[in-house]
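Single chain ahead, by itself, as structure tokens, in the form predicted on its own.
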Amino acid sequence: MAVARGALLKYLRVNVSPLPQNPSASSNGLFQLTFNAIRRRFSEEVRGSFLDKSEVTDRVISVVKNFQKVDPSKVSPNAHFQNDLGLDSLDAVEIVMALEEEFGFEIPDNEADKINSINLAVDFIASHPQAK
């Protein structure tokens, strides 16, 4: 195990140079400028990675309408899986799994248990940065 770890670390090493003990104000300013630029770029990437809520709504409705136990005429953005569509808890799990496949990410079980309507599914998916 130690040999494999050593071989792996050999390729993963990154050369680092130590920072001076008492950095001058100019180097601290450069660090702050660089840090702010990285933070700004990261926040722009994250902000731009969320899906549009209307697109998510259309796709979720499409997934639910294509579920074999659902009457497509009863599907609306406000439809509740059990109350409006007559689905049981296992059907709701299957819909959540279909949504995971549609949007390309895994919904944690504790969150999946809370999704019992189209609105809740849309809100969760639209606020998730990994949704595609």
Second form
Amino acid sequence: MAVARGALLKYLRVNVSPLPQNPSASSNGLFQLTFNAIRRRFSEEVRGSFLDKSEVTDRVISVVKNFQKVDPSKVSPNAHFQNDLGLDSLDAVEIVMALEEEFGFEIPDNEADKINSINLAVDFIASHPQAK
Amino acid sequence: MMNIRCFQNNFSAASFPLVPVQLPSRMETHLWYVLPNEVKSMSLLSQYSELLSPCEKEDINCIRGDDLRKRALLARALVRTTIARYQINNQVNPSSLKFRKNAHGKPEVEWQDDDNLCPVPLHFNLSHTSSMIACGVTMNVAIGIDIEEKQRQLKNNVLAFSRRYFSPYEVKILTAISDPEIQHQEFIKLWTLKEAYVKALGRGFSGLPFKTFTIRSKPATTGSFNLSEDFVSKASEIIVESSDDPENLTNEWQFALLELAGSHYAAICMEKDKTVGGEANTPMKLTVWKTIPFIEDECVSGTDAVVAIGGLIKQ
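Next, give the form predicted in complex with its partner chain, keeping in mind that what was shown is the form predicted on its own.
Now the complete complex, all chains and molecules, led by this one.
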């Protein structure tokens, strides 16, 4: 945990502003306060960036249902693009592109055709903090 | 008419024997295709089912929807029966073939050390749409094929999709086409060529992002090869260039682009056989069969069913 935090701290930049002088608080107490405030901000930012899985599922399902050649009645959270929805490789890439637009982040090309079911799409998106 | 259901696995192949075919020669591709709409007989479908391994049967049972299941079944049956035809020494039962996948998931034949099977360096690749299933076969060299319905609709805008996934040069070419229908056709053709290439490499879309290479046509150099009437195409070569390493790829791969059965574009990418010497670009020899395995085979090369539209091809 400490290692991970260390790594995080190395890569995240935090604005540091000079502390207002407060003669009544001891220097130790001030330090404690600031450190906790920084730590809280980190966790909020990190936690807040991951989308809720059920929301992701709903949005992914609606993107896929929107596909003209897809039979909406077959689109379940378990649906496999090829085996259940009859989509081919070009369709799958088109869906990935539509998901990129929906969630506002780029899905790397080397992941694109591995996302071949609703579940895989949901897992992938829900685990990426850049997804909006 | 014989009731084939009386026979067990081993005998059904003999009741309706597969017409054996000569192995493709160097620089030759064999292309076999089946049209699912022409296969309606339940007894024929169940005969195909008998060819499958238990794993394949299970995979097919997991598929929901009759049409999709039928398509998957026909694809397996096409691969098995096609490869079984090439055993020139022994009669091979298509159900005895074993398959495995490479690291990226490309299927290949796993030749057994068996009396019945003579290991032959046959390579194959499969592609299908909702209305056609095709299997390309070569000897010694790698092959990738892709087919798409000419009329297939795209959800995204052609240029938006191309900008996201194709190389800058390819985007430039497509952007320059003002007629939206032609632009759509050229997009589909380019997609099939790119797919065929990554499938020939055995890496698939994820293994080799489409943005990292460009496929384009280039007027063929006549070199020492005589252009004869056998050429159906416009004698322009299709080449591939890597964005990182422009020199390396062009010479190793050969492409052919066809219109099949009036309804599909088909791209074939074949590794060049390095033992065939000479600088001149030898056209790809191509033979195409339309088949319903066990029922009928029709050689359609040189007919309306196969129109060469790109690459150096000799039918």
